[in-house]
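There is one chain below, alone, in structure tokens, taken in the form predicted on its own.
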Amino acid sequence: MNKSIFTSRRYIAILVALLIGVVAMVVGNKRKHYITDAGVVWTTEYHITYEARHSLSDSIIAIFNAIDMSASPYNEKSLVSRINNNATSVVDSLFAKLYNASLYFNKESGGAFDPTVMPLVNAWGFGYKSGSLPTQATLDSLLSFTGINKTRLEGDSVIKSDNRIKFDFSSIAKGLACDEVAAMLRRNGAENYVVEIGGEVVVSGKNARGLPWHVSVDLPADNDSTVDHSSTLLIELNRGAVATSGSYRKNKTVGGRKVSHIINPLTGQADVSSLLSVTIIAADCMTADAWATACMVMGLDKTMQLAQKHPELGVMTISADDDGNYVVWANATFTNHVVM
């Protein structure tokens, strides 16, 4: 009798201990912690840190693959490649989002932002084709079918006035990718995260130490053969996006002339100007990405005018004076985020 009671109590105790262990495991699995994913996409590094209950790596990769298959001009099987080759005119939701955003930024920038600049980029040797120093006649010919205003979206089809028009959304695709990953993280309950792809960044909430996220802005380096991340300042954000565009990042000598990968879609020229970099703080990364690119084409004066017209944007420029010294300008919206 006593042995039976002892055995019964021991059995119950074991069951209780096992139950406590299982509950602890379940609670532990549901507890949020910071997870970091890193890798390479579109020949650039990405770093994503987020607070979640489990890894969302598969969902991140799925977003990258979807954008690649829709918008990468370097993927022969992508939708944009097939549209560029006139194999189809039917667009998907990602292409439509990039197209409609490009229409807005093109209008607001006076044509400085334009995703149909690809033939000019190739002519200067910065695209997927090697180029030499193009003649003015060549540029004029390419400019005749450059301009998103020569296209339109009708329903789910894009209509081109000239079959030679080609789209390249590279200047905002990384920004869109950051936004799409951020949206996925929020859908999965992640309120604290930083998404960085090739220098384009979107953040929300706080880091693992409970502090706002810090984003470093690089000092321009006149050296395209090495990667120089000499930080010039830190930006503090708990929500928003940051993007930087610079002529110093990709420039080279073509036909004895130093040129930039920033091509002016209005003139077809690729000259390196005194404006070395533009950093934009915006609500979303696609907006920051687009304006950073457009401002490099617009130049310093028009960029300062943009900051007045759109005070919701944080704008910082780094230019060079006649003696080669760095000259930094920023509006109040930007300086409010600078870590002193």
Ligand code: ADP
The other form holds:
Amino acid sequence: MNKSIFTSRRYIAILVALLIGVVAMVVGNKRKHYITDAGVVWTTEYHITYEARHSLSDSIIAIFNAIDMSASPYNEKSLVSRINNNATSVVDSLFAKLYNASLYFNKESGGAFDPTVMPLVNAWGFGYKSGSLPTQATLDSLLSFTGINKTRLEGDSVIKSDNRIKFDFSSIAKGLACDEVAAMLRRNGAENYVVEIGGEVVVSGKNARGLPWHVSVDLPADNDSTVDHSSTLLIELNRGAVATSGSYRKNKTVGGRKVSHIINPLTGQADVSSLLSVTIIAADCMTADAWATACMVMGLDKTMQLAQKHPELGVMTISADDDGNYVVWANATFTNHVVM
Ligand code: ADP
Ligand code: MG
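To complete the pair, please output the form predicted together with adenosine-5'-diphosphate; the form predicted on its own was given just before.
The next block holds the full complex; its first chain is the one shown before.
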């Protein structure tokens, strides 16, 4: 009798243990499913969808914070702010990544891309110091300490030849953030994802319906001078990145002149030209982001030359002709991705 109670208790215990084991296996081996995260970072929206076993929200936020603490000139405590204020010269790995990439894009773009534009960005009233219309004399004096070539990275120290030099990596920070989030997702076993921050996008694999991701690119709508017929273009990508830069959204009129937040680091000028937007498809988002900004400064002819020199890049431009009509140009690499 006693023995039989013992046996049945043991039987129940084994059953319970088995049950716990099965539950643990189901929870631990939770099937992958598509998870969506969205929010606001750097005053813009982000949308991230990925197929994983569990949410990776915390890691996404950690990446945003790390990039902000390293590279945001609008965060007083960030490393770039301290370097800009000459409080330190010791860089971290994110700063070094942005700096080294910038050196490459600066050289390849003939100086059109330059992260030392911060004083010019401020002078035109787009940075953290609001400005009025700067005089040519002001621009000339700012140009005397603009140029990444007036700086160098020695070990983990950034050396500035003039302590008024200030860095602004805003033009590639979102692209880098997309790449860093994508790398983190892959490390966690996610191969199907779309990461979008303020219009810069990285995709890999398939969506929840098992189809390739479609990225929509806004065609500009300029209410002032150009005919307003905004629409979107759909791009299909298996793996890669898309970034757009344009003067049609972030521009303002200062002293009767329409100025863009994208500045020519060689002349100091910020004029809105007939090139309204550039969209780049590249293997990684920082590259796409950098070229989109650089091409806006380079203008249409040099952008077409770039597309020829770098056929691995998909390049699409939208310009306005003399009558204010949109003219769209794209290379074959870009057109191959267009679905409608
Ligand atoms: P957005 O940030 O609107 O996506 P971009 O990626 O083109 O647009 O980045 C523009 C920002 O980059 C500007 O607001 C400024 O901070 C900075 N910038 C402006 N001109 C240049 C330039 N010639 N090279 C590098 N960065 C620039
Ligand atoms: Mg950019």
